[in-house]
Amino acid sequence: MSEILLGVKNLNVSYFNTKVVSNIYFNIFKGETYALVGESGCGKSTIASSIMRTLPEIAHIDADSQILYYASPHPVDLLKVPEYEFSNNFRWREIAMVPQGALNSLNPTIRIKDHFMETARAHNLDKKEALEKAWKLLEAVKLDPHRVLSLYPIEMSGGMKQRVLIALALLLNPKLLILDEPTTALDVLTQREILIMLNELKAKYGLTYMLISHDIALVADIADRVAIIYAGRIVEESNVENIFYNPKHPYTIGLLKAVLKLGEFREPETIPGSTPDYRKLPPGCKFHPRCPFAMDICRREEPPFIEVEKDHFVSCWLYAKR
């Protein structure tokens, strides 16, 4: 049995009263790539903000939500923790997260060398040791340090701002690294690239990763494991074989088809319809007005989350007993 990391257990998040992600539970297990998927608007980010607790002021989590850590002596639930001490002692430390976007990601003001020594400054990391750690993550990103160190981001490319970006995150040793849409708005030889690297960097530093996309294509070449979200909340999870040789879901297959394979010589099919509005979402099954297989219980009662076969689970009546 694999050894879990962090564990996420009923998390409910809401935003003016309006419920974005509903019941949400999974296990990341150490050394693993562990994907969300879902259209925009989904609910992936607020999931990954919920662990770095960096969710606006207007959000709220239900009390009986839990994000348990494991690396500690016990596990620690992060949700609990004051927010001090998760500044000092977690954020950044233990889990850090790349951000989506490079370009406002970093600040256009200051130089490359100069947000390694920000970073190093608020987590009171001496100087000298933050510049050589900076100097070996950037060799290990495939950039010349001597070079980029100097460097302001917009004289960078996307590419390697992107590359800056994932250094910067790594410059405290964090166990788990969450990457939240790491190659978007990048060339596709860029991108390969960037998957390349990160394979890369999680062997050389004992990495686990919490991967968020949109692109389920680029999930295939990463992951171990796969939850695919729809309205909040995960409908389909099991390792990468399963959910793209035998997913179950109608939701998983439609992501599925709109996505061409190499040597496929036919139009890219879609899904109908347009995702959920929070504010009245539909009863039952939340995909059901776009699924070519709804049924009348599908309008009427939301499906369990279930096992079908071994560690692949799917909500949806087409394999729930009534």
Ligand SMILES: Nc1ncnc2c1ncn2[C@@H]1O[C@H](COP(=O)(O)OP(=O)(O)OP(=O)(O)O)[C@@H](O)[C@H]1O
Given for the second form:
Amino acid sequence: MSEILLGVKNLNVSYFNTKVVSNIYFNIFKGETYALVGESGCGKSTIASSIMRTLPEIAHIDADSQILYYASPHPVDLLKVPEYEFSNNFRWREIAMVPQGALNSLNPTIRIKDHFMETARAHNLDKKEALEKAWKLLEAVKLDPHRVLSLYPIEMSGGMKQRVLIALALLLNPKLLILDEPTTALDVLTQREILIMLNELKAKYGLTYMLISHDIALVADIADRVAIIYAGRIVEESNVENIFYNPKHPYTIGLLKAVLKLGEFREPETIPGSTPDYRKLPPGCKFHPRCPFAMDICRREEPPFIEVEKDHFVSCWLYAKR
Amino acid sequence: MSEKSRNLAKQLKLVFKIFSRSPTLLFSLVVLLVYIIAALVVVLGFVPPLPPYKGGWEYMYQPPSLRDFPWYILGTEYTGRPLLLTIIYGIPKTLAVAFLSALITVGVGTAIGLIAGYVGGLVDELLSLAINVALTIPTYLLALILVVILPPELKTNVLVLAGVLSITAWASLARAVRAQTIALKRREFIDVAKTIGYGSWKIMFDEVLRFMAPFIAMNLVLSCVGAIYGYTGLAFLGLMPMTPDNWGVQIYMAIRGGGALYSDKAILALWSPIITIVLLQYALINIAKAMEDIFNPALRTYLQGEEM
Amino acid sequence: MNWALRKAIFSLAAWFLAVSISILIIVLSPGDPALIMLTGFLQQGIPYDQAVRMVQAYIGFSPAEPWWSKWLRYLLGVVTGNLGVSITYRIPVAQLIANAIPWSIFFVSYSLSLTVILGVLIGIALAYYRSNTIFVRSVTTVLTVFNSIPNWILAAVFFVYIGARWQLLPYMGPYSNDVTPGLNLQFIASVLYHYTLPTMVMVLTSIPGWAFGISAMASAILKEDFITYAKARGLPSSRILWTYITRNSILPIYANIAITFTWLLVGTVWLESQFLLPGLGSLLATTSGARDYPVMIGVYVILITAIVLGALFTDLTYGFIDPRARVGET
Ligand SMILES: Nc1ncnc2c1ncn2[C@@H]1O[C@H](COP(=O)(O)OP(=O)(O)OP(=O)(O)O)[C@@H](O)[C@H]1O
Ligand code: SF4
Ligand SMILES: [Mg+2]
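Switch from the form predicted alone, shown above, to the form predicted together with this ligand and output its structure.
Once more the chain from above appears, this time first in line as the rest of the complex follows.
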């Protein structure tokens, strides 16, 4: 098996006193694309912000949570390193991100060039070197550097902004790139182009991706392994083939039915019921109010995480040997 | 109908919530209430009439005394009359000027904004031009000139003063109402109301005004603040009739004639009208802020959400 | 540039309309200054014909004319720079105004820059330290109190106490008698020293509007995606505070500079006369007391001109500062 780059262990995050991310475990291997998939509000961005350490002040991470980064021989717990050390050694140098909300992530009052230069200065990168790098990266994301560098964000389309954000993320040669919904809010054609470009960049710069999306088609196209998240918990994790051709968890099945035609032609279904309210989560399996297979035990106890086949994990009582 | 009254109840509940949240606001409401009650008491004749003018140094700025309790507890002012009584006599007139001026400002501003925004076309062009021109003329500047050239008998007329103090003050409200009206016109509920068969003027006043009520109310209060500023401020320049019931005149006299510059003789005559004005302005500004909060959609949804 | 020209033409039209409508209101009002002046001269025993000619010489139009011809004649005078002759000073109004303008420009621009700078700083601090309730509450209360004090009252109180009674700061006149006016250091220092108290009044009473406005904007900006993303990139907090929060909070209310400018300009009427400073405001205040109509109307027209120019200036500079405005225009 290949080497681990990032290991998340027992991550628990709350806003005020509401826990929105619970007991998350996953590993990301070097060179792969690991996807987090789930409905809006299930906690995907919260996981990303925990890794980037950009959670708002009101957020709280439990003390026994760990995010291990395997850069040097010994893994480093990113949640424990002091802020200056994280800023100097990890932020943007090792791990960078393309934020959700591309349309609104750039400062409307400064030029694109200033965005590159300020990022470079924050990480003590030489000015000239930074400009050359920015130029190359903008070319790599298929923009005309000469023109784009002098533009203000408002003068660019959504697709252009997304490309700029990707180029900006690569400014310091990070190893891990977190892509938070990189194609939402873009038209279909642009989505394709971005996707192809992401694949090219990955090969060219030897990147590892952590992809956050609820766009199943995108995930099917570029992910190697997928984690399905429901109500802040991973309910199923496996490689992309298992997830798409052999889904086990009722939520995964529902999710796929909702967007894919699964061989035959029919109207996309939606999962009945509404997304959970974190302030009053049900006891037992959090999915049971919406689950067509819900049993007695599902209403009482949280299901364990079970390996149903090699490297295929499901958290559901249907697969538990009781 | 029940829909309407339920809406009203909701609105009132929200208002109550905002008011009960802040002690400053409660204080401001009490202050305003006291002024209004004082004005009513004067108008209904419950206070003694002002004694006649008494010239001569010995009557001016006398120290506090218990004579005719309580009217002399602040001593006398520059006309030899009891200071407390003259200040109280100033309340109804000041409030009348302020309120009338605010009514004119808000009435004209709302009407022009509504018509310009709703009718559109050439009417809008012309009214917008009028708004823009009025915006370049500061009210107090033109009011100052007018106050100087108006004949004295007009200057003491409350209605004339109110008109002068709102001469171009309506413009900024008109601009805001116009913008809001245009935005509302694009919303579908106006169309819905139209298809249900409401007359267009009915829609204009009903829907648009109801939606903007808190904003207009806030402007009403702020216009009062502005009118009080102008009414007392122009008097302080010595441009208004020198009647002792204008607090600006009292401050003017305390400094120019009362020797507040060199002694404490007129200290009460200086500070009493100042506190009277500032307290009133403070109360009005706090109330206007609360109305702004009612208008502020974010806070509104936040407070309404709490109910659920 | 085409866009700037359009703005300028629009301002010129607004100026012309504002001035002519004001003059119209003045000549139509029951207290037509020409008539009042005529009555005054007649009372002094001057024969009627001569009195009419004198009125014409001072204010530029005669009391016997119909209103529209008074209006046209005065407007013509304004456009050609002939604003009449002062009754009290017996010199051309234009000359009086020319002497007063530099002082007012200095006073207003000095107060304006301090107001904007301090107002922005306080507003940003209010938003940035919003979790510190004690700080926010106390600053807000102080600001609201200063918001409720009319500037002329604060001027009077400072004049009486900080000036006359306690003698802490100069409170009369623009500079001390022992300096020679001109471009020398003593003179400039003396002027700045003498304007400390008046400027304090101007600034204290106009800061609240700016502080509240900026703090509301900054609170909204703090929730924007680009702030989170800036933090994610590891930008230092000073950069985020100035280039991200402050810059983006000022731009939406940049136009308020023109409003504050107007407000301060009108404020000079009270403040310059209170502190015995030269300038347009005190000129208007003293000539109003003396009913020197030619000067009053002349100063009025000049003040309107300054207001229009101020608005035009903010409009034009805004176009250069905020990329969004330019994109929107083309
Ligand atoms: N600053 C915050 N304060 C309080 N609650 C928050 C905050 N940010 C997020 N949440 C809550 O945490 C939960 C997870 O939010 P998160 O943004 O991580 O979801 P997401 O999976 O990224 O959703 P989306 O697909 O919409 O981006 C949501 O229910 C959200 O309401
Ligand atoms: S544990 Fe029970 S309720 Fe939950 S998904 Fe499995 S079957 Fe459904
Ligand atoms: Mg998200």
